[in-house]
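Listed next as structure tokens is one chain, alone, in the form predicted alone.
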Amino acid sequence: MITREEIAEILRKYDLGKLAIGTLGSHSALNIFKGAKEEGFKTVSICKKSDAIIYKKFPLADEIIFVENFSELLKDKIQEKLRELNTVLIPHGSFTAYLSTEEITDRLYVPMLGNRQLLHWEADRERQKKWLSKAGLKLPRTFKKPEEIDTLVIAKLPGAKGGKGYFLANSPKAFQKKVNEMIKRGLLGKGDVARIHLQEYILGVNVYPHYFSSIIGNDVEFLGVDRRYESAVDTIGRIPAEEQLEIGINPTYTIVGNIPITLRESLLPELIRMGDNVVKASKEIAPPGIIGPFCLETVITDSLEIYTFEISARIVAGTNVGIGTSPYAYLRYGEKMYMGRRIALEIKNAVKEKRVNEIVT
């Protein structure tokens, strides 16, 4: 495991006046790069050649390091290049989708904003449950095996899969039927079945609040909210019920985009307290706790109960809806504040206060 002392030693060789902000060229990279540019940083994209068109149309990457696969981030040559550029990496969902959390904590010798240890907690459903329970949040029931299903559940794959392969079932028999259908459609592999996480399906509106845990400001900031636009579950309503039954639709939850939400104000106190409590619990389970952006994935019922079913201990793609427009970031900071820029501002303030070693691991 890479220690904070080793990262501190790498930082001592950096020119902190020429720090660059880098990330994998996907997920929320444009968000991160735009914010970095607005705060005066150079930007570095580790990018697949097939995706380079993004950074031609949106010229926000000052330096592009081309790779065939994101796992090449672990190569010594690429890490050496990133260190030469004085790069601080910003993790997002593609990091844990293409690299294991062990690879990130044991083999990635480039300073990274955030607490690497919490990526382990994010990737492990049981650890997530322990963390969120410690924070006092209300959680859906979970089921250890399909035979225990006695209510409507959502079946999920581990990690940042963007909802791909998720499905609903209300009995052990229905679960097995759906699994077989998903395997036939190529949405699940046979090896995935043993790793499926079964969680009670709470009827309500999915709401994803975005937070920023500031080490420099010693505060937890509430910066935005979104909901996900999922295929095909969000379009199934266009098909009459009779036809749905005839063709036996089994909708999936693959995320294709995000939609901004402004919440009724009466919900804000509880959501703000939830963010504070999650950060407090994180300091106990993995000191120094959350550093930077995180997101709670919640459902709000018609009685306004808030259930939390997941946490992402890094920037989420839903923050992209807030680029220049989030009402909550505006209320706190004024115009043009959003998660990518808030990340860059934290790094900028850490440089000014000579505290960069406190915000990276």
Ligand code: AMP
Contents of the next structure:
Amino acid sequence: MITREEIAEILRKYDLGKLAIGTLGSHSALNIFKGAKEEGFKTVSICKKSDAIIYKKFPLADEIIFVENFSELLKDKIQEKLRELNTVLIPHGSFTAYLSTEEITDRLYVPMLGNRQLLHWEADRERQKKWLSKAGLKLPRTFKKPEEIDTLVIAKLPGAKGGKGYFLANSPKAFQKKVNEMIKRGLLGKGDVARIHLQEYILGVNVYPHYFSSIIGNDVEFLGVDRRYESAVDTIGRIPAEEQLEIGINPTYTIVGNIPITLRESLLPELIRMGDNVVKASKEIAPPGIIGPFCLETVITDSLEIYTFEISARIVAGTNVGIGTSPYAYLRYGEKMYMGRRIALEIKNAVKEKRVNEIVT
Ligand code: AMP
Ligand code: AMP
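Return the form predicted together with the named molecule of this protein as a structure block, the form predicted alone having already been given.
Complete assembly follows, chain above in first position.
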């Protein structure tokens, strides 16, 4: 684990008056770059050649470092270049999708906005459960063995990206049948079966609230909400039940995009308290706790119970729905505030108060 002292040492060589904001060119990069530019920072995109067209059409990256694949971020030459540019990296979903937790915590010698220690809590389902329970959140039940299944469960494959390959089962028998099918179709290795995570399926709607834990402002801000648009589960309702049965449709959850939502105002108090409590718990498990953006992945039932099935302690791509503004960011900041810009503003305030050390690890 790269220590805060090592990062402080790197920062001492930085020109803090000329910080650049950098990230991998995917996921929420446009959101981050636009926000950085609006707050007066230079931007650096580590970009795949095949994606360069994005930054031609949306000229928001002042520097582009081309790579074949994102794991090249670990190369000494690229890290040196980033430090030379006084870069603060903003981690997002593509970091954990294309690099391992250890690679990020142990080998990335570039200051990152966020708390690297929490990555270990986020990546491990058991630790995540401990963290969220400590914060008093309601979680779906989990099942240690398929034999224990006594209700509808969602089976999550290890390392599945964006919900790809998840499936549902409502009994040990149904589970076995689906597993056999998946193995036959080559979607699952025999060795993976024991690592499938079984979680109670919560019947309700998906709600993903976006928060910002400000170290400089000493507050947890509620800045937006989205739901996901997933293929093929979000279209199944368009096919009549009879045909669904005929073709044996199984819902899959491949993320395609996000849709903004506003919530019943009466749901806000609990969601806001949940964000506060998650930050409070994070300070106990990994001081100084969450730094910057995070998101709770929840399902809200028809009796308005809020279940949390995951946390992301970094910017989520769902905040892209707020680029420009979102109702909740507007309520707090007025016009033109969104997660990418909120991040840049935190860095700007940290520079002003000479507290950059407190927001990067
Ligand atoms: P990508 O760089 O598009 O492959 O995305 C990296 C990771 O972030 C993948 O695991 C995706 O599932 C996740 N991701 C990308 N875009 C979104 C989105 N709009 N909403 C939620 N998750 C996303
Ligand atoms: P994830 O990859 O964990 O973000 O989940 C992918 C999809 O599965 C999302 O549409 C979630 O809403 C859905 N999902 C995950 N866990 C549950 C659960 N316990 N109950 C209902 N839906 C879930």
